[in-house]
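So this first bit is one chain, no partners, the form predicted alone, shown in structure tokens.
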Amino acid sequence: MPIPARFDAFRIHNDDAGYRSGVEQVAIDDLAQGEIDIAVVHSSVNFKDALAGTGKGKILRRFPLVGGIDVAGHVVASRDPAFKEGDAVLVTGSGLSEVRDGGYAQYARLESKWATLLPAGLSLRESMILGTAGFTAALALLRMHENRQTPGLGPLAVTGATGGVGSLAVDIFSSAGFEVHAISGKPEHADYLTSIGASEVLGRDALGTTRPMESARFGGGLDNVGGPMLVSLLAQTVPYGNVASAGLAASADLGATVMPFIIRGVSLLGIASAGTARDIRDRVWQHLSTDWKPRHLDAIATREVRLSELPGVFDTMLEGGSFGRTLVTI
């Protein structure tokens, strides 16, 4: 299938007439180098994706560039004799909407040592609804199995819970066999956490002491917040369970002591997913298709937009009126 001479593209730009971005036509070449060639089938929206389109946060190494961290599409052409026309193909991370042009256009060109080929347990829906955000949840768990996290040592708290990386946390680590904590500000979406596999739902107080060491009550857990919900969760741990940090929704604070960490061996696992090693990012895939594929991926797919509706997705992300995933079809 041939590549138009121009097409639609979600481009972000910072020159002398300001920060801005929308849809605007551009051409295969007008894109970052690389070995494969895409028809975008389908993105996402994730937090960092709304602070790179409206500038509220660095994300952005070069400009212009076009948005979208994620990306799922067919390869239309190939310099790398390791991916062929037709291929279903997915990247998330790795460098796009960064410092490369990512995945909110009608074609993308990508590198190839970061593409992956799309998994037999998967739809290029479904791996979009995943995305970053999956991705970020599975790394989360693999590095806490690899940590001798188990789930007879208690139930695994999620914070932020309703949102994109939260919602699918409780999803996988259902699926994976632990019970699920859900802790989110938001009760009236208590009936939708249980929904999709959460046995309990918490609100933020569950998490508000201020003290260095509680009662251990979790097993551990994977925080989307950031500031005194991650210092409460690590005081409330037991004896070495695995705190993983993958957000700062709330504060990029950390005011912590070393107690549980000395006194009960607690960790605190760093969840950095975009620039993942391939090894560990196949390893993360073939578990998100097969034995931690969420069991309920409609259901947390809260809104499809187009690229013309991306601007009001990023305003009410940064807002704070996250909820489930955001599938951007193209």
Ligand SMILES: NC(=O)c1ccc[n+]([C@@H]2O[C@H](COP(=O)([O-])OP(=O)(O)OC[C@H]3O[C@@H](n4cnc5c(N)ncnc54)[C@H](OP(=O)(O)O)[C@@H]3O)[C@@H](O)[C@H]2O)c1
Given for the second form:
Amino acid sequence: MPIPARFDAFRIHNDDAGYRSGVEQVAIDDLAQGEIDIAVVHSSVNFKDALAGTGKGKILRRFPLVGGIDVAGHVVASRDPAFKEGDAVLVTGSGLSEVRDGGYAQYARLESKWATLLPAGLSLRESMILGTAGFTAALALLRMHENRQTPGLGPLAVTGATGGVGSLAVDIFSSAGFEVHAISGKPEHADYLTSIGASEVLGRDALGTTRPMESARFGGGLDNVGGPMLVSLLAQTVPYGNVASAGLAASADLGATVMPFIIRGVSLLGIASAGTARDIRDRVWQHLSTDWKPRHLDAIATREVRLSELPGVFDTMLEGGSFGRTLVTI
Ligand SMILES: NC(=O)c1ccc[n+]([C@@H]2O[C@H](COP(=O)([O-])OP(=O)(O)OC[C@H]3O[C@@H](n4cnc5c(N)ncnc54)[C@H](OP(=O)(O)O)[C@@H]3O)[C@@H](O)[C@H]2O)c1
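Would you generate the structure of this protein in the form predicted together with the named molecule, following the form predicted alone above?
What follows is the whole complex; the chain from before opens it.
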């Protein structure tokens, strides 16, 4: 199907008129170069999208760009023989809405080296309920596994548990056989967290310490929050457990001591979803479409919006008010 001369895109500008974003009409040749053109079916909203769309974080490195770090749709034109018209593909991160145009548009032009053929076992919709958030949670589990994390070490803590990464981590970790303790500042969503796989729900202050060492209560965990919570998690992790650091929803600080590392052999694993090597990306999506596929994707997709509704979603997210994942439908 031919691409229309002009189509809708949620574009971000920063020029003499200031930082601004919204829906406008663009042409396919306005977009950054790439080998495949897709008709977008879904995108999603991540914390980084909210920072980029509002200008509250320095995400974009050139302007203007179409927003949206995640995208899934059907190929309508390909200049790479590895992809053909009609293929269902997805891209997460990989410079979208950072150095090249992203997924908040009716059509996207993508670099084929970052595109993944939709794995059997996932629909386009499911792939974007997962998006960067699900990829990040699964990448954390992959790295923990590689570093000998087992359910026998004890429960995995997930901070920022009602968020996108947090909710998917709760579901994925429990699907993979781990007991999950969800740490959240939203007690009103305790039932939600239990329903998606948490066996315990703890308040943010339950970790309660920034002392270098405490009695060990977690096998390890995934931290989406940073600052004192990450320090507490390290201090309460069992010998040779792993703590994966993925986010900074509260703070980018890390005021820790080396004690958990040198007394208990605890490992701090860095998780960077954007730009993950192709072989690791393929392994993560393989897991996400099979043995680690979350069992509660419909419950985690708490909101579905159109491009014009994005500004309101961004504000709620940056205020810490969202929960679960917001799916964008084109
Ligand atoms: N490393 C990577 O590759 C990667 C990939 C994706 C996201 N991230 C990062 O991971 C974090 C989560 O992203 P997301 O898309 O899941 O965002 P999100 O949906 O907005 O979730 C963030 C959650 O963090 C908690 N939170 C927010 N403000 C807090 C505060 N001041 N103190 C303590 N907890 C707070 C909230 O959960 P509760 O109310 O349940 O506590 C909130 O729902 C962000 O920092 C994001 O930049 C990193």
